[in-house]
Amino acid sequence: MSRLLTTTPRADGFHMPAEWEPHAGCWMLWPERSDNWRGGAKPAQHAFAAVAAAIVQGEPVTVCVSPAQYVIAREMLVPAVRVVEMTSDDSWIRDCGPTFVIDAAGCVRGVDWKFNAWGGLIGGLYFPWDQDDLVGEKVIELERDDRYGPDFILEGGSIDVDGQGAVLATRECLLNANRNPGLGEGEIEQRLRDYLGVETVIWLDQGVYLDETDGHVDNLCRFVAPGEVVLTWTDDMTDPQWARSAAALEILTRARDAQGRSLRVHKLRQPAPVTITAEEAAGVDHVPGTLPRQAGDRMAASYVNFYIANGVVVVPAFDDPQDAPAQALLAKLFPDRRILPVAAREILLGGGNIHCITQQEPAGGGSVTNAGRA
């Protein structure tokens, strides 16, 4: 059974490992709400199924599905994917699910953050979100892991770690008044140290332009190895993203990680601006209290929103000339993994991408070491 702990991971010798370290598996949630996904979520379901089929080539995948969708999901997902019933409000398990931490002996525990749909009643994207807030606890319970339950709102997409003491985050998100309004920057840093087991917080100011999560770092900048990051980029100085990426680059070139290393920054050029078509907007049910999808709206398309699995990296593809260069750069950065592109427009239409709909569970049971490139 899962115990609720009153200590912190840091005090107990636990930390969040890097995503490239060995996984026990990957968790996903099945999309179905028609006020976020067009066409009754059918196009999105096919996209999610394609992501699961790619990831399962490297590691076990569990997709959590509502009772009403179980038979449909079981039919659409490849047989190797495990399907379990679980109620949720939407399908962004990176943000509403748990963050797993490990210790030197390979013991795994879960951190069950509070979740308020990216802002609660002040800018949140839907209401209610109570079932999403239970997803972390449910996943940890299914795994019979012990659970930390901090009274702290945090989404998994708002952080990225190197497994060696450093975490990336944006002030735009973590310092937003609609997350933890009673806490200042120093207090939030301490929460990150306590619950992720990190030493150094590398603050970037803003995330990707028009990212409705209030600037999640996993769409802007990610660790790909100790001392190395990828940063979404554009050479078009008239694009609103240029100033955001240029400011992040300046910070990253000055930054040092927890081991005292300077960071090597790889520019991952974004696709051409991706906007919602009239047909796509018309296919979404308009319901009060949810973010409307309107024709012409620009979406926060970024290749940085990839998922690192055992043996493979699953990368969003946008049918754009930058798809191939992005895949080539990631192949160079992950020479021991196959790069698997998946058409991601339908996921993007819902407000996120491949990394947002996945959550890794680290492998346990033995001594764990960093598996990044030398």
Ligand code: KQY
Given for the second form:
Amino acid sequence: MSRLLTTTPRADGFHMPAEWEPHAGCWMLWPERSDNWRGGAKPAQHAFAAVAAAIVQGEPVTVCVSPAQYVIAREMLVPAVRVVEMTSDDSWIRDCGPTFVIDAAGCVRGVDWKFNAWGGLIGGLYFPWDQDDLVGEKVIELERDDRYGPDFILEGGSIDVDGQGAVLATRECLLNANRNPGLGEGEIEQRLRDYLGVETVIWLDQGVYLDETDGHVDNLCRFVAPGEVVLTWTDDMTDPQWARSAAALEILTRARDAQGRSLRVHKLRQPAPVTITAEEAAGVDHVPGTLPRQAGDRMAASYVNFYIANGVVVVPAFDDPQDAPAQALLAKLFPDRRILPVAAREILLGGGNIHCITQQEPAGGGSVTNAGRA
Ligand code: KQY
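After the form predicted on its own, can we look at the form predicted in complex with the named molecule?
Next comes the full complex, this chain leading.
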């Protein structure tokens, strides 16, 4: 049975583990809506299937699929992937799904945040979002885990933890008036402490240029080991991303984590600007209330949006000269994992990337570091 708890993870001795700690598996949702995904979502479905096939090399994967798409998805996904029927509004389980927390005994519980499609009626990306908002509860119940249900809007892509008391976040997103307008910075920090079990919030100001999530940190900067982060980077000072990354670098250079460590920052150079072609834009159904996709629009392409699975790291590839250096850096940072690049343009065209479409479930049973790194 899954109980709804009225306490907090912090009070109960739970915290969110780092993504490099052992997973029980990975959850995904299946893309379908033609007003976000071109070509009736078929190209995106192939890309999602490739991501699932990569992750399942390291850990169990469950893909949640609408009744209408069940047979199609079952056919397109490799047999090792489990497919379950679940209704949703779109396919960004990092954001609408649960955040799992563990305690020292390895017991796992779920945090079921409120979700408002990245801003509700003030700049949100679609309406309605009620089915997405149920995804966290459904996944937690399928796992028979106990559930925290804070009255707090948060997307999983807007935070990144080291599992040792620190969380990265951007003010652009978490302090945006379209998320939790009644709460100030201090109150939001307290929610993060209470529900992620962290001590230290490292605030960056802005996320990636033109990121439609209002600057999710998981596209800008991620922990890769205790005391180490990767930061999306460009050396081109005329690129609008330069000032954002430079400002983040300055903050990170001065920051201390919850253990008092200063951070080692690895620059992960971004690909050349990725813009939507006329053919791609024409393939998206235009529906009032959703974000229009126009030819020439720049997407928020970043290698930082990778997924760390057991034994493998699944990295976006953009058919760009920076693909190889990005993979080489990640191979150095994750020496005990295979780096698996997946062509990610079709995911990016929907507004996010590999990390945004995945959600890890920790294995519990105690915590380890990024093996070989610390
Ligand atoms: O990047 C994400 N975490 C989600 C992007 C949502 C885009 C919806 N069009």
